[in-house]
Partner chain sequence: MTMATSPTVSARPSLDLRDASRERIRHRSARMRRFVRTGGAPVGLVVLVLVVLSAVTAPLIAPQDPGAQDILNRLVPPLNDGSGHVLGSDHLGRDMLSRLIYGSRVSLIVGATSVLIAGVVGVLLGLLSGYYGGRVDSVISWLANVQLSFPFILLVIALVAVVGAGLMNVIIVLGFASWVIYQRVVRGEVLAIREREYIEAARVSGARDGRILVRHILPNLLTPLIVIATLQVAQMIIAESALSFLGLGVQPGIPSWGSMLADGRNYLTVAWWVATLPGLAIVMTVLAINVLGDWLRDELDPRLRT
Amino acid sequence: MGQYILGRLYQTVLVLFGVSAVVFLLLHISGDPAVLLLPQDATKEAIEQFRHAHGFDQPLYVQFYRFLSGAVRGDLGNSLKFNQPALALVLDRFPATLELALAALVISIVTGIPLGIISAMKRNSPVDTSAMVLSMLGQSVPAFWLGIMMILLLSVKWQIFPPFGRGGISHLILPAISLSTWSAARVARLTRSGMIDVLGQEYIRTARAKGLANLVVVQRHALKNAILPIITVLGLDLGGFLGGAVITETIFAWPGVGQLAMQSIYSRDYPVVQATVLLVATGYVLINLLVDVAYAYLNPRIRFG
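The structure of the preceding chain alone is requested, in the form predicted together with the partner chain.
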């Protein structure tokens, strides 16, 4: 187990190194970062001066070394628009995004898993069919359109929920639903197929033959094994929510990291874009690490393997 965790840690460090390289190169893909960062009507002299002042005239590896040593110390440059440390701006917005992502995760779990279980237990019944049609639909609806439609019906027309902004629970519901739909649908499908797999196995038949009630068999024996792989998926989805919130936050004017990212893209404030991408990706990597370790702990085949 310790060996496994050490291995995963080593891997994580390597991946984070690659992630920072990608984020660093983001500014260099289009050629000259100075041109990208300055206003479009900047003079040649201004560009040259900026290039020199920010070290963009140095060799790429020197720049990367600087970027990396800055990143390790939490210095990702200053926002061009607000003239504040980019990282601080992003961290400021992080709680809002985390709140939204966690709400979406809860919705995924409490809708997807029961739907999948019921579908598996009532296989090929009308309940199963409608649940699967619903989840197929859920995986085909773009989150941003669903968000807009919910605003149109539930906020504008029937005025049940506020259309945008952050506040109490009522503000949270629409964006969280819009963010979680795709994941909830996938969780439902995965739970169903996992349960069907497990329910067909010998030990379940044995449990049934012992005379255990159906519910006990499902709860105590089947669910535990079917749910394990879904934990991994949910971990990936939580990370995905952090990034996917870009669109949802834009639609619902949710003051999180995603909205900041879009605003920074529109105002060409690339240090903030870099900080956002780096922070979200790092969060994603760390969540995956935690999930893998938890998975290994819960799964005896890895724990003792």
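Form predicted together with the partner chain done, so how does the form predicted on its own look?
Keep in mind that what follows is only the chain, not its partners or any molecules around it.
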């Protein structure tokens, strides 16, 4: 296990290097930040001075080397727009994104897994059909449309929840539901298919023949053996929540990393975008590592080389 973890950490370094290179290249071919950050009537001398002050007049490989050498030390440069350390700006927004991502993950778990179990136990019944129709709708409805509809109905018309901003739990409900709907629907469908496969195994029939209660059979035998692919999906979804909440955070004015990244992309604030991508990529690969390690504890038959 130790060798496996070390190998995965080595792969993580390579992944982060590749992500850094791709993002750096895409940002620098997207346009000149001086055009957006300086006034329209800025002189040519002012533009050249701005480029020289931030090193944009140097070759790309020199800029990339300077970026990597600073990243190793935890210095990702200063924001071109806010003139503050880029990493500090991202870390200041990260708790809000993490709060939203964890809330969406909890909703996916507490709705998707029970719904999938009930559908599998009531296979081909009206309950199963209704649950799968809901799952199909959950995977079909765009998150931005769902978010806008919830704001119009639950915030503007009925005034049940606040429409924007971050505050108490009431502010968290709508964006968390909007972000988690697709994941919850996928978890429900995956749980149903996994449970149907497991419930047809001989050891399940043996457990029932011994007189075990149906709830005990489902919890201790069936779900335990069907949970591995579900954990994989939930891990991937959590990483997606951290990096893919841009639309949700923008719609609900949620002050997270996604909203900051969107604003930074519009203003070509290279250091902030790079810091955001690196932080999200690091979280994503570490979550996947934790999911793989969890396999060995959930299923003793799995051994890593």
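For the two forms, the rigid core is made up of the largest set of C-alpha atoms that agree within 1.5 Å on superposition. These numbers come from a predicted model, not from an experiment. Positions refer to the first chain, counted from 1.
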Fitting the rigid core first, would the Cα of Q259 be found 2 Å or more away between these two forms?
no
Taking the rigid core as reference, does the Cα of V23 move 2 Å or more between these two forms?
yes
Is the C-alpha displacement of T250 equal to or greater than 2 Å between these two forms once the rigid core has been superposed?
no
Cα of F64: shift between these two forms in Å, core-fitted?
3.2
Students should find the CA displacement of T43 between these two forms, rigid core aligned, in Å, to be 5.9
